[in-house]
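Read the single chain below, which is given as structure tokens and is the form predicted on its own.
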Amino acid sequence: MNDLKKILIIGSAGQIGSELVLKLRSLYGNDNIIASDLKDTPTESIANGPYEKVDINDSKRIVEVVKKYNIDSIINFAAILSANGEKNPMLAWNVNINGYMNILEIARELNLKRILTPSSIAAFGPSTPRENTPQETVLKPTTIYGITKVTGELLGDYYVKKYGLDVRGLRYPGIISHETLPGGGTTDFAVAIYFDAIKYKKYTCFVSEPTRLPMMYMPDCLKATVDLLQADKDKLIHHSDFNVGAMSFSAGELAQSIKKYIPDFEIIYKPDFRQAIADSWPMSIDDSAARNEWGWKPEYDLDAMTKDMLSAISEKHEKGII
């Protein structure tokens, strides 16, 4: 259901946003995907199409951009992530909730076609079943990031019910990519470990060896996002809170996967404050609602991801990029 014409992506300089811009430009055309972020100029990777400086808390500026490009849909990636959120809870609330309210209100007032805002496994908490975490379950997170994600899910569903706005969202697991360096999330160890494996053949991990979390490789993350964005609205029972899964592994299993390709790789475990955050999150996800309602199906497992990650990072290292 590819009925969208002009899409604004807010927060496009981040890990997922920067790659989604390129993915959607390949599908919709460079001029039809407008990237935006707090930076004055776009990063090199997304400079192949329109870019606007936008602060999610500046409603007037967002409206200007929406009208300038005749935007019909907004994808919102502006967020303060879990670890950084704990350092500055007020900023996390202001960006993740007050900023999101701006988007919802603009979409309602200007009658936009569709809004997509990611949620996260951070919406769950220590009282949530951790194995095969259900779609419908207890949502009592213990981080400000998680609290904002639950609030965002509820707000999105409220705007669907009260105003008929087409709001969509998916609970991302940890996202792993070789294109963008870690950005302050608790699952960043699963990205940083690959870079350090190539550069130093060793890594100091900030969670313990048995820590198991749901993860997803970036190509699957982009696929899930686009699939939900383009899904037939009439087939959706849920809206802002789809569980999406791909693989689950422990920090130790990740290290063993790397050792298959780099036998002398060494890992040291020194858990810090992020360990408590990881321990409050699921270990595996039941994503049957996403599979049933919009046909979600991942393509990568741990070893396939590891092989691809190490190959891509090795190439960058040889070229002196990292």
Ligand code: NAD
Contents of the next structure:
Amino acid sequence: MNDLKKILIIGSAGQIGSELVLKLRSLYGNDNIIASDLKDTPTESIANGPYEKVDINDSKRIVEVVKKYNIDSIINFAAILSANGEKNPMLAWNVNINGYMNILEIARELNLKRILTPSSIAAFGPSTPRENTPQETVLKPTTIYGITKVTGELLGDYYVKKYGLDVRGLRYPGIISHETLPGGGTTDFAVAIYFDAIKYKKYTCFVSEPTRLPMMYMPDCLKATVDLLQADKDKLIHHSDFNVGAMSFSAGELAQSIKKYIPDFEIIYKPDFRQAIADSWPMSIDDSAARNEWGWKPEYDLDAMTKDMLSAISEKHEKGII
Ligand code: NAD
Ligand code: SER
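Having seen the form predicted on its own, I'd like the form predicted in complex with ligand NAD now, please.
Okay, now the whole complex, with that chain kicking things off.
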């Protein structure tokens, strides 16, 4: 179902937004995907189409941009992630929740067609079953980021039920990519390890060797996002909180996968405050609701991702970009 005409993406300059802008422009046309973020001008990678400076906490400005482009749908990627959130809980609440409420209210008032906001595996907590974490389970996170993600899911579902707004969301696992660096989360080690493997053949990891988390490669993240965005509304039983899985591995297994290509790669483990966050999250995810309701199916496993990541980062290294 491809019924959307003009989409505004808020928080477009980050790890996922910067790639989703390009993916959606290839599907909907450059002029129909309006990128936005806090800076005055777009980052180079998303400069191939319209861009506006938008702070999610500035409702007036969002309404101005929605009216200027006749926007019918908003994708909200503005967020303060888990590790940065622990350093500034008030900012995390203000952006992730007060900002999100602005979007929901504007969508309700202006009768927008669809809203998509990601949730995260951070919505779960230490009392949630950690293996094959079910769709419906205990949601008692211990980070401010996780608390905002659960609240965001509940708010989204509230607007669906109370106002009939079409709000969608998915609980991304840790996202791994090589175009834009991640923005201060706990799963960032799974990206940094590839860059350091190419640059130094050595990585100091901030979680321990057996730490196992659900992860996903960027092409699958983009596919999941577009598939849910375009899913047939009548087939959706869930709305703001779809579990989505792809792969699950420990930091040690990730290092082993890199060693297959770089045999003299070395890793040392120096866990910091992010270890406790990782230990409170699931190790693997049951995503059968996403599979049944909108046909979710990932393509990449750990070795396929490692091959692709190392090849892309090596190319950047050879060109002197990193
Ligand atoms: P990111 O930190 O890389 O990017 C977030 C963007 O939001 C940044 O460009 C930042 O400038 C912008 N932003 C911050 N405050 C803003 C404000 N007040 N107004 C407008 N923009 C603002 O994050 P990401 O990894 O691209 O995450 C996108 C979404 O996916 C978030 O909701 C995040 O919680 C979720 N998510 C990401 C991951 C992951 O591994 N990357 C995993 C689970 C969920
Ligand atoms: N990758 C994110 C983080 O670590 C998960 O939502 O914060």
